[in-house]
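Heads up, the chain below is alone and in the form predicted alone; it's given as structure tokens.
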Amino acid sequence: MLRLYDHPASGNCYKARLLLAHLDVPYERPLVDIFAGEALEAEHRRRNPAGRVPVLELEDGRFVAESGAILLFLSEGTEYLPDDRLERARVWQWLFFEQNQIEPSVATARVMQWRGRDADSPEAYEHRTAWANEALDSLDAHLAANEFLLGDTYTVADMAVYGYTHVAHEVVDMSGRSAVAAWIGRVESQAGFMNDLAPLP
């Protein structure tokens, strides 16, 4: 059986869990307490030298790390990853966008707020939220003309971007981004959708 080493409050881990739910694939979920430093311990670094979650352990004992790589691996041959070469490249485009724009801005701002660093380091926090606003404006502009990130097709790109975008309201004002709000609703209406993202502890 597959094993997903994860933490329930990690949006990156949630993305993998969401795809597994859509695919109705059984798996085990060993907890890696990232807030207690367990991801940096030698045992976990043998799974992923970068000391990050999620990590997917295959039935044969091999590992796949990083949420985007896990999504691509698990979606191969399914309806959630296109066969067409250009469409696949567009999936990668949005996975890269998410990890370079959404995750380091929204996710980092959420953790800073949780730890009180929004008050302790206001300039650093403002930098992250300004970055988030720019990224979310780009996303809203794209979604104003598209039902999903690849037009009318729901893919792992949507799952990846949804992971932290749906909690962006915790750190920035989302009231003016109607296209993003409508897209969130469409993602949440997909068959097999579930949201078990836990709050930061």
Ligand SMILES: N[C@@H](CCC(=O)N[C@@H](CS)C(=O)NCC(=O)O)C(=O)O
Contents of the next structure:
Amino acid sequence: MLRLYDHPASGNCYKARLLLAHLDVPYERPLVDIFAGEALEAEHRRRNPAGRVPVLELEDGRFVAESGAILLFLSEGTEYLPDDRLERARVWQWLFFEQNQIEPSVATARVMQWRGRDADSPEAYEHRTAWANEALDSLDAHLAANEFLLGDTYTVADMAVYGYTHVAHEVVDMSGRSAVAAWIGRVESQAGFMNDLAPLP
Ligand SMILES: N[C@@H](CCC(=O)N[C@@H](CS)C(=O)NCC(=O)O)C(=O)O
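Show the form predicted together with this ligand, please, because up to now only the form predicted alone has appeared in this conversation.
Below: every chain and molecule of the assembly, starting with the one above.
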């Protein structure tokens, strides 16, 4: 059986759990207590040298790390990853966008706020929220003209970007971003959608 080394409060892990739910694939879910430093221990670094979750373990014991890589691996041959070369490149485009623009801004600001660093290091926090606002504005502009990130088809790109965008309101004002709000509603109405992202402990 597949095994997902996971933490319930990790949005990066949630992306993989969301796809596994859509695919209705059974899997084991060993907890890596990232808040107790377990991801950085040698045992976990053997699974992922970067010391992060999620990590997917295949039935034969091989590992795949990085949420985007896990999404691409699991979605191969399914309705959530197109066959067409250009469309696949556009999936990668949004996975890279998520990792370069959304995750380091929204996810980092969220953790900073949770740790009280918004008060302790306001300049660093404002840098992340300004970055988040810029990224979310560009996402909103794209979604104003597109039902999903690739146009009319729901793909792993939507799952990846949804992972942290749906909690962006915790760190920035989302009230002006109606296209993002409508897209969040469309993602949440997809067959097999679930949201089990736990709050930060
Ligand atoms: N780019 C990676 C980021 C993974 C990541 O940052 N995971 C966090 C949890 S959301 C983690 O494992 N942190 C453990 C630590 O920093 O010790 C991905 O998308 O999978």
